[in-house]
Amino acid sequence: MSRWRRRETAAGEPLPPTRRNTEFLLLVFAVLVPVFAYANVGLARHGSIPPDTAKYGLGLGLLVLIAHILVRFFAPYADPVLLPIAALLNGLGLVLIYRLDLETPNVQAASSQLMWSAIGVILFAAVMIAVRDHRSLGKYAYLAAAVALFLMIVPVFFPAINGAKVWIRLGSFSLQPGEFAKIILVVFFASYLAGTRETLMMIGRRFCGVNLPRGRDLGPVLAVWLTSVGILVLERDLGTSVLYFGAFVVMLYVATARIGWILVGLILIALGAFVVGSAEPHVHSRVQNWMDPFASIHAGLGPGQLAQSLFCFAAGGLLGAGLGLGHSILVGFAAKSDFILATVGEELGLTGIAALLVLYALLVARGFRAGLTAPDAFGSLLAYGLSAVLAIQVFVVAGGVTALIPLTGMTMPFLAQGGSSVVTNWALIALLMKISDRGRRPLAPIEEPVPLPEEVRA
């Protein structure tokens, strides 16, 4: 119940603040920053503020205002930081795509990305209204598993795009089902682990000071691992495979507080990546490119995408060349999607990259906090899992474009071009806000929250 309807709890104590006014002020800031960035691009490129700056600001402001009003009514005690960070990242992403559109007048993406952002807010609203209690999602765990498996398999029957079979394309319409599957899979994982974590906490052998899990408990982990390897083989998509299995291992660790599961997970990820990376041509070419990004230059063929990305980061230096003044479009066709972080690195420099990563870190941290305050094991694991998905995706994308790890073809959440990605990430934020609302409500019934492992608490 919101504080403007009821000022006291049943026991006569004053209600804690809902922090919705704080959220509103942060949203104003989250809209103003992209608007000023949009105007700055126009000044840098044409010497004048774009004539549709006010229109852009009103459009973005209307979207976040609708989301804010829905939160006031359907999740009044939700974390006040989650929505503003998502809005700021989405707004900055639109500005970056618009800035790159200026280099490709025949291929415009900003308008379609704004449309997908609006659809994402609609899905955000649907989750806010339909999911009255996040615990109800646990009842559909095995249905969620079946739906997720279907979404993962369907792209196999469609032609590969840029070497990977992760898209469904019908004419001019395209969809990436794996983006939706990642949220649905986390729902299944949370439900499964909430019911079996006592069994999975059993200790097996001790190796090098680490308590390893029992052999009989490895079945579910191996099943998820084999599914991930199957995705890697059939869809040739390293990023999605790492994302699914990585999220499961993180949730498994949180549920059991056994570091042995992390060790098992890292071994299985490395084994699967090595085997498939050696045998599958598309994945192998990405590994080779990662090992020597400048091989094409030495061969006289010019720089490839990864080399161009590294040049962008080097050119950006500490403060960057200035928004709108870089040359990251030389990266090629993926400059607006996979490599959009290169634009940030060149035009905003190390300072801009650091600020952006801090925003993602805050988003993940507030998601973990929602897991800490959730009143039930399922809600805790769901919040941890959704936050882990965000964290892993950011790491995989940032690591790929900086040559820390092989490229995966995934997109930066909220920032990069990609309708499926931005829509599902808005749904993810809505679920996190519903969980945090339940945990922050006064007199919320406490069932059995998942304790953080001692290593994390320290």
Contents of the next structure:
Amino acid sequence: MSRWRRRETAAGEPLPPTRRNTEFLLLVFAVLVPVFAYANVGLARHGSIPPDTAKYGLGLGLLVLIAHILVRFFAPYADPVLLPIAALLNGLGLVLIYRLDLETPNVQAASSQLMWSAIGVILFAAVMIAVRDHRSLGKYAYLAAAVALFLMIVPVFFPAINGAKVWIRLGSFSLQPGEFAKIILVVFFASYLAGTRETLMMIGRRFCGVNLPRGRDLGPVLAVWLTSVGILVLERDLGTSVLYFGAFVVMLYVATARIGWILVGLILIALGAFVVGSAEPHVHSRVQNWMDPFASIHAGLGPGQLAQSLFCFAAGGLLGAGLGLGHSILVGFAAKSDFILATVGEELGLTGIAALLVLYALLVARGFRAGLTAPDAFGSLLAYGLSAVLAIQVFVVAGGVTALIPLTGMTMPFLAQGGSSVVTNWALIALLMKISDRGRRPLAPIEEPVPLPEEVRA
Amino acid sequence: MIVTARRAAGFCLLLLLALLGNATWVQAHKADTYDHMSGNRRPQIIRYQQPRGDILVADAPITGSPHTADSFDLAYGRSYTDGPLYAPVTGYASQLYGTSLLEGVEDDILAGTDPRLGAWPVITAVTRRRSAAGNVATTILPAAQQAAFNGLASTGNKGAVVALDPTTGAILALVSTPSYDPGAVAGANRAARAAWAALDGDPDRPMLNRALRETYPPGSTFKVVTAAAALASGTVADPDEPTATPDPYPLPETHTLLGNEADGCRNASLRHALTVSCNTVFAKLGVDMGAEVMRRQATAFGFDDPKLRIPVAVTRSVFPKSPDRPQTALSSIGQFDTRATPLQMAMVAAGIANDGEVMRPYLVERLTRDDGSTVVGTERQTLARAVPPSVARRLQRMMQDVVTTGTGGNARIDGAVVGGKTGTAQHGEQNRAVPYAWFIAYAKPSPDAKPAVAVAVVVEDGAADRADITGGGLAAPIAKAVMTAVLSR
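Just the form predicted alone so far, so send over the form predicted together with the partner chain.
Below is the whole assembly, all chains and molecules, this chain first.
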């Protein structure tokens, strides 16, 4: 579809704006804010603007510019807010990691995070270019399921790191395949539900006033539940299993509007979590720690990580100590990854935390909006699922480090150190933008419906 | 699907709102609790990040802040000149064990985190910019402090001395023995750990500030309070009239006979009873007035005030609540459950010397910025009016008799007017433990001058021979040395 054709076939009506220039303007801000933050760290710590500020700004700017140009060509009608928020979060994350690197001269993470961000943008580009129409993804539902399961199970065969078996380590290089699995799994869920939601909505048995699903429809639900609990047990990773299961429950509800099933799901996960939480020592200790984060202090062993994290948030108060001036490094080994939010809390204060949460909320809201405007059920469900994944992940991580829920080892999307996470989230944003582009495109005639695979339709 | 999608979006929003709510709870509501929780190392890190401010005595620093490490953590330490002499004033600032006394109370000034140190306090409070550390100027008079310390040390006993300026409340000397060198526990090294363990395990408790934080039965020094109550309430109209007091005095409702160490206490006048320290007269007066009158008088001198700060917190001195009549008798001669800090008894002497007006005691003259400008100065303030001026003057004459003709002769100073009261407080199981020797006094350079100094001395566990441990023998010479040091300033 050429430029000419798009203008021509609008039936005489003015074309809706692509909003690409809005996106560009927002991107300028999204790059400037981290650059200023970077300069701020230097001023606070050494009294001078870091000499490589310009280089750093240009680097980030270049990455973002490449993404922006690709969007102009491959998703011109995409939501203009998604890319700037992702860029801003990623930029702030780099600043925070650079800032924490100052406290750990022997372990530098900012440059590798920058490299991972670049790889993330490359994946973003790949999705932009390769996925011409998101509906084509629906064809690979069961392949997706198989790949996702494989990715989830692989780490079981690798040694545990920090008590959780979620890593594949090859030399100094480590990956969290579960991060990649989350998108692929959502693709499967979306495809499965788009094909079967009619059946699921119609047929069921009433039991005690609740519509319960038929056994054969229950199969996939049970399979997902078993997988989640299996991960929980084998990999000792409460967060990921809550994430998968939560995303599935949300999508199931959206697709079928069946509260009864949600109840079944919630009861199942609660049961699973309770059993594992009380039986599995690693998970059990996390729960104990959540119930009394300061127990180790009273026992004379000094504060644990969660206590240190709470101290960070408390020290930040309303306005924060200022970038570079906090002591969040006291959290210890995961300060740059799982606990990155503690640095935000201490140095930018409640104000910074609120701003950050608003950014995530906007991201999630825009994701849902993409789903609402998507022309097909698969696209809608995919967008809802991806947005829910973002929201749940933010909740699980941020809730964990602020002792709202038990702590689980997961990363704050875009913000935290962790290559797999950054790369995956860039792909996630690319998918959401593809879906929103499809929804807002004025031409949007559904030229030929993309057939769903037979087995899914049945 | 649109309706359910909107609900799902609402659910996601709810999750994020829950996070915001929880963050607010932690960062706004619980922040203060967490900030001061043991295990949170931030106060230590902040305290030693830049050179720590000094505590000043007579405008000269008695502390230092040497560079101890090149890291951001514990970069500067704490040192003390004359550590044991000033330990009851400064307390300690330890890189391992926190802070105490002035080092603790004025930590914000000394660490430079107090927003008032900045040029624009409101803006400094918002930006949290740290200023150069401020200094804490104390009211201590070095000569008086040294005299008190030497005097107590020469007895070889535990004890405390407090000297006040009666007209202002400024604390001129604050000594507690045995003392310790706070510099020994200041660092973060093995030596500091060992020193801490030794001090913490020492049965003599050298880190206890006996002048402010220990209460003793005040014994006969409390008779001054009873005398004040008797005169102020009109129970005794003329201190030279004989009182109808038997010797020995049978404690009401009991068969116990209360005797005297001194002679001539039968029907003695109030003046004579104070001069030679008759137990019988004051016990009976206490019973005659009743516990409530006694309690009110004690409170008027500053007893029973749990909120007294100088700005270091002071332990509350007590007159027992609702004692029966025999207990009232004993409480009125400073026994039973009557307990006072040395500072409190110095306030009694100071209040009488200052014509009945008890000034609020204070240890900090002013807080200053790095450049010497004043952040805030302490204003003299009346704490309470203990007795009317006329009663105070009668008490003064009686206390002066104690020194000129009575038990307090050891405190006499040539060319000055000195009033005092001795005390020997019984304590322990059946009062068998070695008694505490007390002396409270004040001094004026001349009969018409304003009082220059009031002092309280307590010496614990004196020599083995019980008869020798009277306030007049052990404590009065120390009080004299301190008063002389103040008078000759």
